[in-house]
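The chain below stands alone and is given as structure tokens, in the form predicted on its own.
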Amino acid sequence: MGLEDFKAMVHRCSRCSYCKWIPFAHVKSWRFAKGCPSIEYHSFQSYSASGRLCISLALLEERISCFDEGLPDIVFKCMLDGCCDVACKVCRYDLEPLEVMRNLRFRLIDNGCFPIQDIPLIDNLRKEDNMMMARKADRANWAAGLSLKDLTTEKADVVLHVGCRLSFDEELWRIPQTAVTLLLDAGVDVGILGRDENCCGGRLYDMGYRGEFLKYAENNIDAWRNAGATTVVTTCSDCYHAFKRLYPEELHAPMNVLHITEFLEQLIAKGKIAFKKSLPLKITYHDPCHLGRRGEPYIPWEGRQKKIRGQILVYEPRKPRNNGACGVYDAPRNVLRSIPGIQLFEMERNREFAWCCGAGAGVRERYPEFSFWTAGERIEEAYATGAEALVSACPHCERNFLDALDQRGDSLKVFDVLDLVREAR
């Protein structure tokens, strides 16, 4: 599908600008209720989901340019978080605020209109297959003196996606090394691809190059049809919604995707992961925007819609409601509270309303102070809990709440949930 399919979804938003909030219903406080951090930010209506609906139309009708003097700033300074999405759907059945900006992207990207801080990006991109400006041969340093099989010789029934910030962070290399050491011990038969293993392209396909993503899905598709693997999980969350949503979605490759607190959650319950430690800890969880509302599996369809009356749209058959209800929520959060003396506090906003962390779609290297704004928003938000620490299962999240809390002078802790499980074992 293109932008121009989209032309009568654009027309039906009523720019109600119930997509800059959380549902009304979940709203517990006026500090906590705003849903879009790019609106929030920016105070200009074009920077919100009906905002762009308007210049989608605009570029449609041909009345702008995709060179328009800040057009591309409008487009790209968003997290494609979501939560637009999931507000909309609360009172509209119709729409897809969410699939309409990806489109307007991969217009803009296809135009040659892009942020020129994606030029070192992409150029590493293409040259390491990696846009941590890191060097490929160095993708599997932190699986070091650990006895993995190496999926490009050998073959295993799991194959554990790193992904691209795990495996270059150095300060995050126990996420996937805890990942490792937990599943051998529980008897999984598990392997890694190792300097072989590709950019999931997900990030890349919210950026808006979607050409770039598909060479990648393939590569990795086929790479784990060789290892034998019917199994895949990954530790990171942005992978999770590549794997998930967008491979089965593009491609129509449907694979046996699991995250990594998915896969825990159930060792739990064979008794195959065991807690022998009480951590005496208060903690908030924070609902990763790939993992959880837009971590829904991909549901093809295939109908039509008509008009009842000339008025009602309707689907037939039912068209899937894709409104963030059915992401990863429990899993976690299940994890957490298997650990004896946990103590989880929710923030006001969380599962599919949950406030984004600022580092989706490229906004962290595009537009950082953006980002780090919107990650300070979310730390607030932690505070007002009365937790001690904040804790996700996503590394882009966590690298970008750290980074903000030494920006800001703050020590609020910061977990993957894999963390606690190593320390209560």
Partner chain sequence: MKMIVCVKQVPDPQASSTGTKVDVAAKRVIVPHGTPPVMSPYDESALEAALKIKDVHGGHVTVMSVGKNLARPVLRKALASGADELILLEDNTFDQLDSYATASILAAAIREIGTFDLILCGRQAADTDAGQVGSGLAELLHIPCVTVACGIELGEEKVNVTRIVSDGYEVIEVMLPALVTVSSEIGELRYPKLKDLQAAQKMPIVVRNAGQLGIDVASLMKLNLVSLSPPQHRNVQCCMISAETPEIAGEHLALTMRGAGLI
Contents of the next structure:
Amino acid sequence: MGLEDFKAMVHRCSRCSYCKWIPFAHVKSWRFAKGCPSIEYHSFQSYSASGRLCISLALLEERISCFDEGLPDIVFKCMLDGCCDVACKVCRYDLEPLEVMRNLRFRLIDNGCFPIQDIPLIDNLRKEDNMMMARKADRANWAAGLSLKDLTTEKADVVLHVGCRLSFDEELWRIPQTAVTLLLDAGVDVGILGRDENCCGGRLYDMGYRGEFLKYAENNIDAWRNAGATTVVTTCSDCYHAFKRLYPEELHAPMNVLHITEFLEQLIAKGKIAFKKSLPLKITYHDPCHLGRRGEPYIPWEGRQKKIRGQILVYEPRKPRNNGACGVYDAPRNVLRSIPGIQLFEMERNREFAWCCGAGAGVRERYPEFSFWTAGERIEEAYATGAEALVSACPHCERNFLDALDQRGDSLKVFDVLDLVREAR
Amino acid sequence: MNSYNGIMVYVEFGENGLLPITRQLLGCGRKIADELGEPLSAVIVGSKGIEEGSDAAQLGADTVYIVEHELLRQYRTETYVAALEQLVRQQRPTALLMGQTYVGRDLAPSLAFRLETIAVLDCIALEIDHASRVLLLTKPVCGGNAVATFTSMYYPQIITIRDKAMLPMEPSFGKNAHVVHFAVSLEPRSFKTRLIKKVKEEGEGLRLEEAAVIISGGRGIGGAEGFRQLHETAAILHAAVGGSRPACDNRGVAPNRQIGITGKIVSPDLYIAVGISGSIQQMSGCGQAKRIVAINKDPDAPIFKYADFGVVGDWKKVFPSFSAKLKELVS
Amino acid sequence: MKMIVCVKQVPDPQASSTGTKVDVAAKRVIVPHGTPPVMSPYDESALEAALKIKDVHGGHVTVMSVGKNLARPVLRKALASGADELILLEDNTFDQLDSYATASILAAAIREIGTFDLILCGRQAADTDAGQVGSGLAELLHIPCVTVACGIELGEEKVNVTRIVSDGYEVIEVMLPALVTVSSEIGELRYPKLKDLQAAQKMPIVVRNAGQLGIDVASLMKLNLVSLSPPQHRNVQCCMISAETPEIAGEHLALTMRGAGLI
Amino acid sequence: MPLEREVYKELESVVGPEHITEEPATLFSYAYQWMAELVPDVSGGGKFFDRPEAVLVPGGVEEVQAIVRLCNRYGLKFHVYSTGWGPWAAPPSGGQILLDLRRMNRILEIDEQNMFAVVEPYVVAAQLQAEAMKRGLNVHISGAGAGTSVLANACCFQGGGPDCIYFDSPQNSILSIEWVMPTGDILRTGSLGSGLGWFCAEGPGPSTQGIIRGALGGSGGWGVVTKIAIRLVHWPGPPVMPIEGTVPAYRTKLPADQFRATFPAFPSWQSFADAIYHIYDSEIGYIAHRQYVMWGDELQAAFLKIVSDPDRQLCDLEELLHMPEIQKLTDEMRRCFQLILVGMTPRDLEYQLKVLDRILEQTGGWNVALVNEPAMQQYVLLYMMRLCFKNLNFTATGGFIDTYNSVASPDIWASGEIEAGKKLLKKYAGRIADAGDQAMGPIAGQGGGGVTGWEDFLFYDPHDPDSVQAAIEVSDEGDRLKAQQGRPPGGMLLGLARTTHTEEKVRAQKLVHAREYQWQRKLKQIFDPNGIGSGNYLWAAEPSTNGEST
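What about the form predicted together with its partner chain, after the form predicted on its own?
Whole complex next, starting from this chain.
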């Protein structure tokens, strides 16, 4: 597949602007009706899903060129958070705006039209296998002192993949450390790849570097196979999306993939984790895009589009619709609800139409101002619920919120679901 | 093909006489020449006495040109280009074949541009399109990810050919060639380069080109430290040690021990690849080995598509016991 | 010291090999979507060689590239790494050029510049693997050329070039102006810093097209690409040796090789 | 042709460099329009109309004023854009600048006591509705749905919709207006002009609303309306509409004793029309619209099953159509519309239900049982109340137009025009989606007791040149049929697109058919002496010289 394969799709966009808003049925206020950070921050029509579909067509028709100087800004200043995709699919059964936008990125990357600030990141990645401008040798420092299986030499049922952010963000090390404690205490046969854990490639894929992604995906799948693991558990939503959706889609490698909150939900249900303390805390939960609407399982489909009744477009056989319905929304909420004392408030935009934290698809790395503005919008929304703490299940969201709060001089508390589980045990 | 006629082979010597590639060039040159109905010539360039011991007349060519000059004692691009330019301008061969050696890959392009033509380097196949009598020149490109076939309408066609890509000329083919001493005039002051030092750096063990067994290491071996183990094992097997490009860049082995598309092309009886993934760039250099044995921790590494025997595992763990066992078996 | 470095934009030679395909009809190698082109690695080393000289002796480094649709970010990296000037010789006709045409275009542009001391090129490009542009360019400019350098030392109106040969290395003294082609042993191109990249983003670049250079590509091309096809692979079935531990597997391997008469 | 640098610099100094662009990709994103392919003489059969020379995103009325004045000074045409949906949103020709008003997006005031809101151009109906509901109020939503501009629907286009039966038409709901005239001067109308606030449309003296708005809206060629006050109506429901269900089949559970969705259906078009008269007369109903027939009377029942069920897909259509209960439903629903009854009190709803029963009794009609299924009831209530699924218009193919629409008294439903429209569509079956009667529209397009309006929908595939060609042919043939009947042309949307972008004389003459257009054209010449305000057909078409058009 390449951008050219989406020509029919981009012809069929009705340019209705649903992609700029949350699904209209869910609009509860003026302020939080907006669904797309990119268009809200940048004003021009081109910074929306439909705008990018128009641009894709203009590109395919050679009305514009990949080499137009302003194009990378338009194409890459977007988290690919997918709220547009959900809103579009409320009414459309035949459009995949997110897929088009991703392929538009691949097209630009193919031509070398990437934001120049990518260069150090990609150079370091190629050398050190991480997205954090850090050294590979330091990757397992978070696990120092934990008696964990080293899956480069030992075997285990479950491989815990913590991802680049949690491996190198010292302030967040408590998250994987908690995960390890919980898993070991529950008697799970778990290990890590340690220094040899590689970047999942998911963020690279969204940034447009699908080629790099493929290399990492191939590596990781091999490493898991060598370790004899049947299940991959990850504490990171970005990694979850990569493993759950992209790996099977791009490499046909089915693997049992669980986000740590799914695993905890199971353990709590089985009584393997019990809470001793009450946490009297008003919280609101932020759905990470990559765990929610984009964390839907990949269901393989091969088929064709055909027309019935004249011009009605259908897929034969039935094609799975990734409209956000099957993301992971309830597992983290169920874990939170099971903690005594916690009061959970919902933000206006939640589940499949949650507002993005601003960190995804390379925006934090490439355009920090836009990234923090997006986080700030979410923080405002969290405040509006009356919650004292903003809880998420993704280190990228948490880091972005922390930094944005820092910049604003705000003091809203930010937690990972695991933090609260740890505190209540 | 207007006034160009004949296939000319550039003869190269090593320490032990004629390089094997020269035989291969002659074999290929003879075949092409016969198909075109044109004569085959060979050219020997050097200083006085260069042809001695080579039995120039028995090379299998119809004519052998001997180009001797004091300034041609050692290979230098400028002098050799100047000398060959004079010969080729006079003889106007259809094609000049050279080996893809350190000399050939340096000499061919300069000479080609001097003659306002173009060279094609590192060919692995040479055929004639019978309808047009044009040479079809086939070579690997993109680091071996593809094979390209070129033609050119510019003569003489200057071609280098990869070692072992062609069969050597049958020794029985020898006949008495017409030996011509071609006088060149070289003006010392016109040259801008001077060889000031030549250092042999074969390092430990056998030369890659001559070894029946090669042990080769990849990026994972690390620097010289890691390669020491490979050298020790090589000593047991009378093997030569080589490395991939990353291994060379890591200073694990000397640059002239690089095996691959930009290094040496080898075809030993046994090639032991340690920690080598088997990328196409690497395999271009050793794909002709009779047997390949691989140790690599990645079960899907491409090397296992080439290898006869393989072990999946970290070389640091596999290799010492392998080496110890070998020692036991060989002694 | 006025240096010119010629660099080529190529499909990433490190692209995922499983995804790399040969488009036989288009006669092109296709890397997986989402793989950016890069500066050919040997050319990066050539640039590094120039920058090393500049580090020690000062000087001016001009980077030059020929092609169609040259990606600015790929080539601006040269500026961010320390080059002073970037000249793009860019034209829609500069597509799938052979070495003769490429060298001729570079020569035309270099003649426009006029004076220079040293031209550096990579030993060969990662896509065509032709290995001719450096030598050819030197011929067209009537300057001496030393190929496959692993070290360059600057002297008075000359450089000493260490070049790799089959059994070691040799040092060649060459009078300037001269051209040197560089091998990877000279070192990888330094990593540019983010602030240098941002500065490079704003630096002016010179773009010259065929008309401005007085180039007619068709008249320069000397090579026709007849076909491009995937390589033939050696077809063997690998006998995998497995054991409880890697150590035992190593021993088994040795034994199996003995059994098969390999040693 | 790019703008002169001097002009660009001056425009940039008005909005700031962040809010002006000439980036080609962005310009094309403003040129892409739904239906562009139906105007091949301009679009080449593709999706792009002429692109603007620059796009500006002004932040407020002063900036708009400054831009308009610069345009007057340099003779530069400007085109105004709010949510940008519809073929009239792209500039009608090259050489223009485009003002995207998306930054002017605030609700400035909601006056609960006097029941109105003051809004800027980029406030969409869903936003204002949500804010109004919190205060026990509601706002009209245009038939185009919740994602369209409240201001633009009221001032710049027809803007009617399913709720007109209760809410009245949007043009009757405009109160005071702030208007940047085509000369760049500001006119504040109604009570606002007298410095008394936004509450009243007409101040002392002549009405300006008619001038600004005209018959079908100012259509963009008429300066820039920067703020309006819009009338709100009562909302007896919860402050936040409760949403349940899985995407995309969202539903709302509203109190059953105050909210009821009904599908009145009839044995004949005459009884259908009679029932409409009775409904007007008895003043019941909050929303009344013939909605789901947009998929065609053959397909509406099956389609409803698909879109209201998260597990269904369009590929289930054939299977559903073979099911006997769907076939029965299809027959039941042929002559039906959607009527939403909202009681201000439970007794009010009780009364309305009784009235409806009586009307059905009198006309021989029935209430289609499908809508009584709880999930369907909740789905339909949400759909009609918020118009949040209106893009289902595009669900089948990605392209639809109306071909044969009519604005007339309810008798039109019995006049045989429905059958004529159906016949017309049948003729092109295959090249367009084959679905029978697709006459969709409000039961009270222009307000209570007034007229109905309907659009004969047609689904075509914008990616398929043959389907596109068929759509053009149907539209032209529909217009010819209507001309034979001495009626104004149909194909409102396509008509607009085509006449906006062509000089096609015949069509232009048809569209200047009505006297009010002629008046509006004359007024524009006075208010826009330099002719810089660029709009759609009203301004693009040459005035007709023959008697027909005056």
